[in-house]
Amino acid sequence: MTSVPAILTEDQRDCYQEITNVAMGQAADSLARLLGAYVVLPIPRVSIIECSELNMALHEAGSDDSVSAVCQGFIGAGIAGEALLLFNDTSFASLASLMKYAGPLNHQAELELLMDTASVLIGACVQGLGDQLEIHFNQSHPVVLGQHCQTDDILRSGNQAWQRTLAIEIHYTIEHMNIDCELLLLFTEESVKTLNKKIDFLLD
């Protein structure tokens, strides 16, 4: 028996966007306090996409010459997903300056800056979503998918098993600074059915 493909109604999409706004605001606040700088909040994009469309979204997010990426899985209440942070490599010098990093900006230093940023953004955003949906998400250890590499290399490292996924795209920038990153929250197709039930409860 073929399963029914995951879909979103307009009301569900709007609700996902609203709870994402709250969650990413919490994450931005955490990052702003870490950096002592203003984080520009975007409008998140919520969509059900095919694997090929995910590849296109990653290409758009990593449009610079090279990117660094961190992936972190999360699971709870029958819902599983991955958070993927793409960090434009041109951002490292500004990030080091804001964090008052005094040492040489070598490979290890950039890795530490990348992991610190990923920990704050992913952790706060996933927790913010979970709090609103009354789900406790357990998060796996973050994994570096690559440093100073092309987006195609990230795609080869990532999870290509999903045919369709709920994708929430959040583009973060720091005001007046050359810091630019993209956070993608990707939920498995099976998880969308459970998530939609939670969303429908909020809409009632």
The other form holds:
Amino acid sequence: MTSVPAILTEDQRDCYQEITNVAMGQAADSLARLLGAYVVLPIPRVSIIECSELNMALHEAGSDDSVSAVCQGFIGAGIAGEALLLFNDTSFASLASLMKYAGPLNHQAELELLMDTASVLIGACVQGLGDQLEIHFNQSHPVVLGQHCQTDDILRSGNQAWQRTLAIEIHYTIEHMNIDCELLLLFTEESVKTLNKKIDFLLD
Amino acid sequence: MNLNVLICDDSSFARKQMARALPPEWNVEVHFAGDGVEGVSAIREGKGDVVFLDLTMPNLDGYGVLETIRRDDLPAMVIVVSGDIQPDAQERVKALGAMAFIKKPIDAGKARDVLTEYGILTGV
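The form predicted on its own done, now the form predicted in complex with its partner chain:
Let us now look at the entire complex, which starts with that chain.
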């Protein structure tokens, strides 16, 4: 059986982008409340890419510096995906001050900041998407992929089983602060077919 | 003469959702714009007595549209419709002259409430 490669029509891509817009707004609101700061919302990027292109996408997003990353799987209604959150390591000092984190900013402290932020951003964003698609996503435990790494190393540790993937990229920054992170939502190629049906239903 | 309503959003899906959410009995001309630049032109052409305005858009975003409307004193009542639900975003658009803020996803009930609250729907 040959599988038909996943593609998106312009209407579908537009619809993914719009529901992402709403979901990332909800996530930004949660983060803004946690940090007491204004989160700048970008226009999300939605594309079907080869996994080998992920690296390029991340570099374009300006993650050439050393990064720390967390991933968290989610699954529901025949749809499986991974959320990947990459923090530019220069963000942690500002994050610590906004979160009024007392004590030295060591490896352990950065890890806590990373996990706290990831659970808020990933949780709210995945739930926001699920709400609009009427899917209940169950989330697995977040896993740290690495601290102070290059993006290449992070991606090497990722799931190599996927060839093509639906990628949603959201580049969050915090106004007037040196905080910079990239949230990637990646869906398996199989999931995209099911997701597209949900999207077509919204478009009808 | 009918009221001119402008829906300004870069997403065609969002524009359609917004148009569907307008009260069916509301007798208006509906116009569309795909970004802030198009939106400002449409307002200058008199197509935006009431404007439903998205914030996150390419070329010129919703904040830019509000600034232009205020600077050039354009006649438009603006209702911001956005997924950016941070309290700060709502305060900023109000400070820039937006009449109201509706959070996305839009639905008919929210649209009707706001139009009624500001007396735009009276006389229907």
